[in-house]
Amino acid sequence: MRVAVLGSGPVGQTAALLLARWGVPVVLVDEHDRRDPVGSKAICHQRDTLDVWASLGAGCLAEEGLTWTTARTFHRDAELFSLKLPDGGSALPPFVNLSQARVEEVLDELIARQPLIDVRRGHRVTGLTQPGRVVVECATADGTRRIEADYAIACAGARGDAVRRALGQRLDGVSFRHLFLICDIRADLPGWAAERRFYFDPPWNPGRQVLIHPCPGSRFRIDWQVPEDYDLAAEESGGAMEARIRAIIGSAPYEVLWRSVYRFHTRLVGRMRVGRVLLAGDCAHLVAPFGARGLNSGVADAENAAWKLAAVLRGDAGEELLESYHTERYAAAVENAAVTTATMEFLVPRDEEQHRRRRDVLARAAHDRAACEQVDSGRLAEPFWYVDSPLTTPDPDRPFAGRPPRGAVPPPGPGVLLPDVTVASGRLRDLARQGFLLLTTPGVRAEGLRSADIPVGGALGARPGEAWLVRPDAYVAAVLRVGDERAHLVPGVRGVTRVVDDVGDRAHAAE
């Protein structure tokens, strides 16, 4: 039994490594013969993404990445406000900036040491069928090759049209007509290394936006909104690019490392599970990059898919569990689309009413703190909370209060990711990722399910006589207590479908 992972960008690499960690053989397919190390591409990696990579042995990514702690926002030549990112009680930073090329290099090194992963480069997917198993047809330099697998994760990216077409899926949505110039430079800019800067309507890009991100090695990623008829070649040959950069960095020496022009999109497939194939990352959803919700969401897709496929392949769950992948991750994609669309409508208003609102908000934000909350330069990436998932048992004593303020997380409870706290044996999330876990308060005994009596009550807000059931992706599935009887805590997963006759007496899992 094996899983075919189609596409070896960071999402596909993560999926392959996670599956191998669960003991699942993987064939990892990619159309390119080799990596393209040029350009920063996706750079902004959120704490929970770093957490997943650290669990795979790639903790160096958090260490190598440039940690930034402040997000500053300007209107014209005045600073409106700055946001300090909270540490969240974690050993990992809230965000680091590191080029996608370096992430891929590190993950490739891990894949090369993993005997369960068979890498097939130079294999361009041309077709896919599901006659019981998944059959993938690939064009190679030596002709057509067929790969058979029990299941597949499609991580073929935005250009994975052949895969989507074979599955009857399209990336429906909108493409924003405005263009953005992205340029990586190397320069010594004292004081800029730990902060992200966002400018609305600066004097040196009037009527448009500029975003500046620091990267390791005195590198900076600069995004300019540019006119729809922007001509990169003409700007470079005429010297306007030099003037554009100098307007930001002044007379400091610099070197251009990479530049490109992009158009942003908000697009989703209709289904993220089609039979035995799960779609993940840009193959399933595209969003504008403001807020860094693309790659970070794709890694969350990969973890969600991997533990569920592993459970099905081990015989611990029926195939119906895979439908929850679509339910949970499609809801996450819809939320990301809504958040980034709202940002784009603020950045590039579509009509006069949106223009008026933006002008009013930016004018008031200079002296009104409440107006600052309405300035939208991108709500930074955060986990999606599975509070409405069929795998989550609600707790009436811990109702979900909705999306928290920017930079905050909801209190622990069903559907929420465990806090990243340190316990005697290491990190609590690493313990959770070994399989379903029952966290018990002191004095509660557990039988039949891997359990731990861990003094983390303060971090969880756990109460005496409670047991917390945690999924293999470190999300809380249920909070149980004395006299609790719920028959379907994790539907489709054998061993945890009936838990607890009396938590005060015992916490156990029964077939």
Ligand SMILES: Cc1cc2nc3c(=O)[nH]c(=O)nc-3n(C[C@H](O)[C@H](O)[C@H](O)COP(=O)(O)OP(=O)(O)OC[C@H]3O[C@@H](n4cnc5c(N)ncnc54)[C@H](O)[C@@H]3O)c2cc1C
Given for the second form:
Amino acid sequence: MRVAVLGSGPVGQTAALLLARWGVPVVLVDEHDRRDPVGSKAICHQRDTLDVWASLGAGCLAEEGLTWTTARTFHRDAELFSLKLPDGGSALPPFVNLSQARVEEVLDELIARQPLIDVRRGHRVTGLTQPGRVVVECATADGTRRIEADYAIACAGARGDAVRRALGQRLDGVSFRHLFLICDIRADLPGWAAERRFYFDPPWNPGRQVLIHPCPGSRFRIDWQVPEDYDLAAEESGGAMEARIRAIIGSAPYEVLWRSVYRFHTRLVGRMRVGRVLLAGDCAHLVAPFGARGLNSGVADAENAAWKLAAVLRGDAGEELLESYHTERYAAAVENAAVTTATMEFLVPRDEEQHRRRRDVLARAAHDRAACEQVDSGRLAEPFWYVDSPLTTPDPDRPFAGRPPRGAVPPPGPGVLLPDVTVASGRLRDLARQGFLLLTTPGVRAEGLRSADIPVGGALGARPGEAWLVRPDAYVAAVLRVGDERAHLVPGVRGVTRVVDDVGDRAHAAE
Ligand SMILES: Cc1cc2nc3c(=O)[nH]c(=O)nc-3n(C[C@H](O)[C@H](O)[C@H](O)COP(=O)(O)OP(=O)(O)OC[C@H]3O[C@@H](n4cnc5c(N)ncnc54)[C@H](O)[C@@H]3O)c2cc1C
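Having seen the form predicted on its own, please provide the structure of the form predicted in complex with this ligand.
Whole complex next, starting from this chain.
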């Protein structure tokens, strides 16, 4: 086998399907004999994650998911503000809510139909060595099995200690003291079906918060912050759970579908590439779910890992390309850790100074727009921008302005994901996902690279005489100009050689 994917959670499933789409044979191993469909962790899936899944044939996930476009935030009894999620000019919704269990089910169906993926369940990874190739030791019901592969992607999740240990990695960071009770109910709650509601200090959970998300099929996810000594069993048997739910939904009939108590963490391994193994998803990083940056960032890890491994295996790139996986996805993990830690400090202040700030911001937010900006109930997941990556050639005409305002994306340019625009042949990102692509403005062409003359100048902000080099994960690698001549415009990747001018005067005159 060429690549072993260790762990068949949603990140491992996505990685395996992406590799197979690139034509790479995969062995996908998981310790469990079958999937446990009970309960659901992730529910909020961001547009660019849906886009990756759609590219694998799982477009139904965007359709089945419940699209929500409004995020309302309350303090005590009063609504502070509501945020409309921009449609971003994409055919896909900004966010849908759908259970992680359903996502896994759909991806499993695709995997079952994919001849390049060999699924081995009931295989618990107990060790891994890299004597040239990757050798994975697995415990099975029939004894120890060895799996050999050229490369591996470790997707063994938060509980993948055995895998991390074999790679000399630990999930270092902090665990937050506070607990969160998460409960999925079914109920008819008119008016709530397309909104996310976040309550700070509601009268029915004073001093703490409650988050409510609509899901398909009249289901709602309710997430309460609860005291550190919270006892779910005692609350259920004593009837307090019923009172807790009634305080929110009133007298409407309801049914509890699932409930669980969680502690959240900010934790990160030191290296996301260890030799021939790339670590992805929760195996590499853990964040609190406010902002939905867990699975969404894991899917971005999978896409980044898959095209790079495929390029190396095809001989289109040297193995040094894999180091850029660590550089890019570690930077994304650090960003996610910073954003979610800031949110947790607002939600569950650690000291009196943070408490005081929270009280002050919430009090001012009732009448002060600027204070609303500081109310932090989670900055929603967004694609990371690889502006500092060695694969990105910065353009002095398009300097990166830093983290964009909440809900906004940076303007197109090197290091930024292409906008999801439609072109004559379909979606621009689908074209990009077939391999490196050069988007040329009239009169410009490249030697040594697949190029497409596409009238997307407006959406990109491209200027005459430019050619935009796009990576197989639809990120812009460089904005080239006539005359640019570098052997490897994307270090480690063989391909683009020279950008030339087809119609002479026109392009040069525009420079
Ligand atoms: C309450 C909650 C709500 C969340 N909400 C969101 C949200 O709305 N949006 C979002 O983006 N994220 C959310 N997350 C995070 C999201 O659930 C995780 O990021 C996601 O499950 C990570 O997927 P994964 O494939 O990396 O790991 P996992 O889902 O943990 O899968 C790991 C797999 O590896 C297997 N495995 C482990 N060890 C071994 C071994 N030694 N050998 C073989 N197999 C092994 C396991 O059996 C498992 O199948 C939430 C998390 C929680 C807890």
